[in-house]
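Taking the form predicted alone, here's one chain by itself in structure tokens.
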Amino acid sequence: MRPIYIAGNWKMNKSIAENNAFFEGLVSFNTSFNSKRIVQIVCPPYIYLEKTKEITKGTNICIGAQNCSEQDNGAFTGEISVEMLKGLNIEYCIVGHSERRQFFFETDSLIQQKYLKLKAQGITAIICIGETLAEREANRTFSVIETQLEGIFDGLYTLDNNTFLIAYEPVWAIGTGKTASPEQAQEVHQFIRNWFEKKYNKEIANGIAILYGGSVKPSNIKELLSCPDIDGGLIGGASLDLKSYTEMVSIAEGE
């Protein structure tokens, strides 16, 4: 049975005081919550990572970064290398988020480079894929997803499914309040798993955790998690509130 991942992507939000208060509260929540199946991941802004690791030390709370550079070091002002993340014992890192693709023009090839850097340092990549509203309305969802997967995993003839998670995030559902129906989400998740089975094998495909992202919240997470190929959520706005985040963790435990 695959774990259930409740992963929060905070984007560019919260002050340092708000960050600290959230994690102190999450640590307190975890003193009475003990699950071997639920994986809690939160990805705060870069500048809070060190303090966050300090607050959560000795707990099962996993800390992730929101992005990384494909470069090891050098004159790349404002970039953060995977080695720097490793130095802070960061466990996860998001790559290929639609906002990185849209605003920073990141390509599937670049995402592959970042994934391989993370893999080499033992950091699990959360690889994001998903279609825009125009692409869905043009019935291109599956072709877009396939193109992204082919680009990211191009040339990778063997695969270790413990080194990455896939996050399916329909762009039209991110921060809009719109959510793909469980049936729509399951259909795409099943397509993704089938793609890995065809390209690699069934064992690899069955071992890959595929998260859904796109306006996930306490009111819909139970229904989403009831789908056989949905293994958790990559959650934006609803992960910023401690009560909301811990409620989703508790709901996931009941699944």
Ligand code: PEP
Given for the second form:
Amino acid sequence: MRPIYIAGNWKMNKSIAENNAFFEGLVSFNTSFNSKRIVQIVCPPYIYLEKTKEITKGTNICIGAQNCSEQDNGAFTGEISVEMLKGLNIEYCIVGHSERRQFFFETDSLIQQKYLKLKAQGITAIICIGETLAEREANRTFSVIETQLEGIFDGLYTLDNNTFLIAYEPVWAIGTGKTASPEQAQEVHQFIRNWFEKKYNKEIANGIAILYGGSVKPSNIKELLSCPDIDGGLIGGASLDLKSYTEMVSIAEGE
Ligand code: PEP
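Having gone through the form predicted alone, I am curious about the other one (the form predicted together with ligand PEP); can you provide its structure?
What follows is the entire complex, opening with the chain shown before.
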């Protein structure tokens, strides 16, 4: 049985005081929450990572970064390397979020480079893919997903599925309040799993965790998680509030 991931992507939100208060609260929630199946991941801004690791030390709470550089080091003003993240014992890193693709022009081949750097350091990549509204309306969802997967995994002939998670995030559902219906999400998740089976093998495909992202919240997470190929959520807005994040963790535990 695959784990269920409840992953929060905070983007550029919260003050340091708000960050610390959230994690102190989450640590306290976890004193009475014990689950072998749920993986809690929160990805705050880079600048809070060190303090956050200090607050969550010794707990099951996993901390992720929202991005990383594909470069090892050097004259890349403003960038953060994978080695720096490793130095803070960061366990996960989001790559290829649609906002990075849209505002920072990230491509599938750049996403592969970042994934390989993360893999080399033992940090699990949360690899985001998803179609825009125009692409969905033009009936191009599956071809867009396929192109993204082909680009990201191009030339990778063997795969270790413990080194990444996939997050299917239809761009039209991110931050818009519109959620893909469980049926819409499931058919894409199944398509993704089948793609891995065709390209690699069934064992690899069955081991890959595929998260859904796009306006997930306490009121819709249960039905999304009830789909056979949905293994958790990558959650923006609703992960910012401790009550709503822990509610989603508790709902997932009941699945
Ligand atoms: C996201 O940031 O990846 C996301 C899915 O955001 P939201 O849950 O707010 O739609």
